[in-house]
Amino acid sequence: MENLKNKKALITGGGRGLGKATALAFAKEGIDVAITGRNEAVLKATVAELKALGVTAIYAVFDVGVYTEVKTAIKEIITELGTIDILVNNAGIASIGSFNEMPVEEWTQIIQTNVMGMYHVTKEVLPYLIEKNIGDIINVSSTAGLNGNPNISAYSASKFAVIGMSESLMKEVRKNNIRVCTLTPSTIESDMTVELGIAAKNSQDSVLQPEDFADLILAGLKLPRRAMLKGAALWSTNP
């Protein structure tokens, strides 16, 4: 199994929910961490927790929607850190409402941060993985980008983009022996879900939790680097 102690991982929307217990699991393998958000008190808290696991760990405040705020920030992640072995794309926003109701401005600002983040992200760690000819990239998607529902429309779209644009990846770098998994859980109890109405908050017998997610990541990044976790959905149990 790869050995992740002291390796240097990047997780977007790192502050809270997913992005957090992933960051958590990461710190407990002995992997530091640099995580993101646009919420400063938030990722304070979170460096924090990660600080008390033994690690090294930073933030940086920015919206990976804008590729001038995404250039600086990684940069500055990168010569703090060091380097970056593992990069989680993490960082997405939704909303819900029907197709003519939801305001064109919300449509596009979910397509910007979803998928265009994602983009900006990888675009500026992508050339110090490759000079290394090694690396893991964890892209996430969900189930609404394999099968679009109402009133998701935008979070769909942006979803079914990330499977494209993270498949298309991985066919590409995989001659610089860098992993691309994309990864689409269905509904995780989380801040998001929780605001949205989505899942009901300490559901922790009845729907799938952010650990669970994290725990599916580790499992990924073990594997011997013969072996690639292409892509994996993760369902609750309970229907």
Ligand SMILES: NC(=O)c1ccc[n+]([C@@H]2O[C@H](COP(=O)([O-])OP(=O)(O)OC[C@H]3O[C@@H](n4cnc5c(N)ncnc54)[C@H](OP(=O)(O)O)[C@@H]3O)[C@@H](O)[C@H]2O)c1
Contents of the next structure:
Amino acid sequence: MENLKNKKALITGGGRGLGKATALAFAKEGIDVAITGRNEAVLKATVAELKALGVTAIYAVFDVGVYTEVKTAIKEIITELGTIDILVNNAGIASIGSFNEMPVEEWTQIIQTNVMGMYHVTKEVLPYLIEKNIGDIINVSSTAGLNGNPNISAYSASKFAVIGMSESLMKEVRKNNIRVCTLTPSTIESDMTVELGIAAKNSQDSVLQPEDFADLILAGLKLPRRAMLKGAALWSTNP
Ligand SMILES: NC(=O)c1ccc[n+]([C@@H]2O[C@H](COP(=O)([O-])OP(=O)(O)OC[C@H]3O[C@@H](n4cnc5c(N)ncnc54)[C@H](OP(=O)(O)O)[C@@H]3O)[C@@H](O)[C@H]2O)c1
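Alright, leaving the form predicted on its own aside, put up the form predicted together with this ligand.
Next comes the full complex, this chain leading.
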């Protein structure tokens, strides 16, 4: 089993939701964590929770969709943490709207964040992993990346794109001992799904929770290095 203690992880969108649950689960394993997002107050509060678990925890404020911001921030994170072993590309946005009614700017923003954001961050982290000849990248797609549905064309297109990008990268860097995992979770309770009206607040008895997502990621990371979780679909037992 892979020993994760003292590894260094970067989690985009780590201040809340699925990213925060992952950061907390990593910290409990002794992994030092850098979390990122646009809301500094949220990141600061989560970093305080992470530090209370006894690990090094830092944050960086930037928009994953803006390449110049990403470039600067990733350099600073690597300087502070010393290296990155695990990248969780989790930051993402979603909105619901019919194909014609959603404004072009909103459609574009979803692609810019979910697709270009993941590309920007990975592009800046990857050279370090290749140089070390070891690393893990977890890319968060969705069931919406496997099936289209009405009123979610931009989000679905973005998550289909994530799968294509992630699987291509996996085949490119497997030889470099870099494991790239593509996750396609179903509905999990978070700000995103509560705001979209897909999940109710405090629905832990019936809806997947961010901790379930974090447990899945850890299970993949703990596999011996000869083994790689290529992808996983996390579903609820409650139909
Ligand atoms: N919840 C689900 O049911 C579900 C299912 C499948 C896939 N997913 C995917 O899982 C990921 C996390 O979702 P979630 O449910 O935890 O959503 P969430 O609670 O809304 O959190 C989204 C996170 O992404 C960050 N983020 C959004 N836009 C950003 C940007 N432009 N630059 C930097 N950070 C940005 C947010 O931080 P700031 O607001 O501080 O920027 C926040 O930390 C997303 O990729 C989502 O598509 C979620």
